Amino acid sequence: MHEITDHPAFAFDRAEGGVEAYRHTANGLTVLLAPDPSGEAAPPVAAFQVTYRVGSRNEGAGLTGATHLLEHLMFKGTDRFNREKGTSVFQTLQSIGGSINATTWYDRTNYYAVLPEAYLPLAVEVEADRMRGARVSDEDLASERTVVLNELDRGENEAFRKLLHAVFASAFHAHPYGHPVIGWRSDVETVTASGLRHFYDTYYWPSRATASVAGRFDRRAVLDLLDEHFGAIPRGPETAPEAEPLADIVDSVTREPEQRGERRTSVRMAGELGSVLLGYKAPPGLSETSDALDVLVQVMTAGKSSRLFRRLTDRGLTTSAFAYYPRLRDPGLFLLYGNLAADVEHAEVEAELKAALAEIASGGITEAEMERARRQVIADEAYGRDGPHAIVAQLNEAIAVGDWTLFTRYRERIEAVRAEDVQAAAAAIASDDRLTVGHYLPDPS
């Protein structure tokens, strides 16, 4: 039974799976509370996170990488919290034992802190201050640009990352998923502080944000805190005041035209062993098929009884092989990867990867495979609830896909998947006309 907290500044929306959702009545800030059910017996630790519904999906030409670069600049400070005063975000929150960081992805950006419960007010104050108070200066951009370019250079030396970027760029000609989350180098080199400021002023508002709190805390006190620090911030320029509670904003993002034919790309760079990456067009992360695709990943990848291990690695064709399905807000890719063993040709591994998917599409999976995969997915979900940070991290991904209840309903959804659903999901994506093939060609010289 959930304990619903009446608060004059927040409208209660719903409660399920240990999470309570509220919405600030003045500015639309969504709040998710996941109190530790142990109550006073819980460790005195809390996690606080703000997720912005903005990622590389929202970047246009000339601004690729803006989300990631802005994430870096958000740590450079505000007039109140900054390094010159000895009060930067890191200095302020690490000095009280907090663990803080931020991440960027295709569909979201998040900032989080895990800290002693007593200092939760400080984390709320810091995040509210930089929601609208970030300086985003030319000087700070110059220093962080160097950091990001170094990060980009390190990625340029990783064959898998290069191949992944090449496959996404070939698979998506119009949708922003075609450019890397870190951005194209020329954009990172040339973006201006005013360009990032415009990006910040477009997306960093309460109506595009969700504040999540997990661990031990007092509900009423947290809602008071959130209202005190976020309540006076205007809702932002993009959401109508009459928007339905917790409704997601439908962004204006170019739709990817239907792919009509196989696409191929290759990456040649220093290395010893090649690899193959197949990207099949796949449905968005909230579709019913997406649950079956999560199970399909396990059937193909988990352990030495998996389809890819038995078909490829156990036969000496690859040193490793796996499937990966990132659940994205818009239609994305279902990926199959094989790292070639010595003296094995790309064509052979490519054919075997295709055959592994086609075999399931035509013949299905066994009940034993189904049960094993389902247990693994459910176990992974349970591990994702282990502690305040794990909970806000899982909520973060569900928010990014477009519905936080994906976190609370995930186990139920996976338990409903049947073997025939997995076969149908494999059949739905296994089309060469919607496939992008990538080869990494090692250059020993």
Given for the second form:
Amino acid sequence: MHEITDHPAFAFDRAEGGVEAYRHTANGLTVLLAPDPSGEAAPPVAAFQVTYRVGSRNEGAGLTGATHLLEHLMFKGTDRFNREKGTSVFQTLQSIGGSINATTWYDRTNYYAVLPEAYLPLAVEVEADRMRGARVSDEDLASERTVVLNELDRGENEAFRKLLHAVFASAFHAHPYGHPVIGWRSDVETVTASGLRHFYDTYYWPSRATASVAGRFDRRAVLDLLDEHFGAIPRGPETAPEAEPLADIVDSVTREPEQRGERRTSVRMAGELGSVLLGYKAPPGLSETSDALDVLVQVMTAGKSSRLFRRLTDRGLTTSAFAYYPRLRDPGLFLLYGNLAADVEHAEVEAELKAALAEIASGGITEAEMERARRQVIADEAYGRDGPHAIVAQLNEAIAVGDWTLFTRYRERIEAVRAEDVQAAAAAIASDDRLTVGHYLPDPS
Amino acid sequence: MSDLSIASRVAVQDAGAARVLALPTGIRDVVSFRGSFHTGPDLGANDDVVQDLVTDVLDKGTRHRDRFEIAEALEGRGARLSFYSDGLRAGFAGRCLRDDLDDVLALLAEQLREPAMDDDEIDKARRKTIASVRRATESTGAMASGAFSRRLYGPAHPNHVLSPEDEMATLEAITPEAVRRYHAEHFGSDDLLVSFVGDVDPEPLATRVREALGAWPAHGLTATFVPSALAPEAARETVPMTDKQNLDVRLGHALPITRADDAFLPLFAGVFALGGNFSGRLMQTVRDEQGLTYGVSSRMGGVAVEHDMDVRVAISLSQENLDRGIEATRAVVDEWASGGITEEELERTQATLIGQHAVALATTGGVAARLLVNAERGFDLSYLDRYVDRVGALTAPEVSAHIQRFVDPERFVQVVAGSVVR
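Okay, that one was the form predicted alone. Can I see the form predicted together with its partner chain too?
Following is the full complex, with the preceding chain placed first.
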């Protein structure tokens, strides 16, 4: 089903799992094509996405939240597409029915549009134009800053969000994962346009970007389009010989010192029912144990067969409980969370969450659990290809971790995990010395 | 056949008591399905609260399997199946691999027709729902929307949302016996509709549905509810909440039309032009130009063919921008209501709605949901294709005339929820 398209501007890299990869020979732009295998029978819809390898991980003190604020300013316009002309990005792409947005995360920022296939050229043109043509002006920042502050306030309304921020801040003293992706409020209030432009001019270049296309489209036509609009953009500042070390500088971050002892934090705010969040230090998303940790999440969380449902929710201790392992580029956290039921103490839920993990670390999982987790992942893999947006969204996260083939090889990677690997992965993280405990303490007043 | 035409590709079949709509697509292995049926509730008696509990316990065991066996049967296959209650109807949604569909259908029928409904499970569901209601009181959005609905609709209207206090009191008073009785009397194959989209073969599929649900008896009940909104009355209400620096605001009033009225589409297009997406007047002005909010939108709320609906504007505002944000929003709405929309706005709205129609067809779940809702409304399949033409035929004067006829900002109810400082 793969086709290799000869194109003068692109070098074919490889094809696997329904994705064909190319690199622009002049500027290094990576291109991933995921054409709908049903060809002409596919719905006439395509998704176009540009992922930049920059996120809150790249922010230092005083500039927290800058990559997210920059993402907002990327919609404020270029000389070509702007609100004054009635051609802002939203006006241009939403007016043809596109579902468009952008998101910022720890390791990446992405811009995407899902739209009728006929308008794919417009989406490519818009993204190429703002890759280097964004205004990032003081005037635009002034109005957008209050928008982002309101977004921040919305998040701070939620006890869970506050608790998550508190646990990450306690778990990471040095590494930038310790600050929220949206940033600390005072930084959002004070960052300047030149501060944002630093991020723009450092990271928004073809050599740090991946363009992904999924759905129904003509391969050759899309490569032509990408070359036409992105081809003339220089690859990025690291191309200058004197700037050779820059690639290392822009990607370097402070390594988190080893945690040696349990940390505890709490959030008190008005509310009704409390919650408990445990964050265990966990390996980076491309480590050997990451796949086993994904299986561990399934075993602990997926459905009513899961360990956490049986141990907590079914017994009336929590109204919901889950495990979550965000695969990040650097070492991150393996999270366990429980929403307390009425009249249940935090200590009891904390003990049960810890025990659920310890039980697997010492006793392992059953073959039935292993097989169920495999089946769930296989089904999720098929569901994950349901529609072009689902495909580019998954590619986006794989790119962020550092390897897009994480998407295409995911099923085989999970199928290779054995029950003993899951036990070993649980044992490797289940140490109280590398744990941060967070309690949300609702204040009825 | 146009790329956007789906009516001609959908197979409609009667499978005993069920009507099956099946659309094969190019996706491999995956099947998404949606289904629903009339329950005939008495909304003035808070039947909808009992109905919620019934749907909550359908996956907690049947006469033949306990809750863990059900979970194993689904989760062991990576299949998803959930139940929901939606006022006048109850329904289900699922997704599975093609090879597992027969087993999933058999399980679906068992859960719908022979749930165990043990005292213990009903009580757990009840306590869990009470906890959810308590948690919802921490949400400015939920509190604002709830208060807004109570201003517009009386207790027996399908769009009425009970206050947290009333909902908890109702839940406390419900007995397991009442939940079992409601299931026995109100769950049946009345207007049972099921849509399947993806890797499906319509003929054998209809046979499977007939085997699973074709003989499910109907109860024959008619729903008891008030289809009209309360008499219009402008009002301002504040829902004070502690520790909520972001406030949620709702503005709007009821509309004396249903989804089946000719007035719906022009009004829908007009409200979309006001605040249907980022390109609408509200976001362009209050967010993009003035920077007062992260989100402001307008939409038609509580849309159905059986009863009244409303036009509502939702804004989120930080405390320091509360008054300015409301004022700016009202100014945009006032201008829109008195002056209508421009030709350019209509053209943009038409292109957007037609494009969205196409984009929504890109996932099996999206198409299955669209097929079901269309059938629930009693519209024939061709409406899904005609919709594009009807949107395309709207004119700016027609849309503006409908806005001016139906929307009066002077009559807007205004609700603010959060930490208000005066």
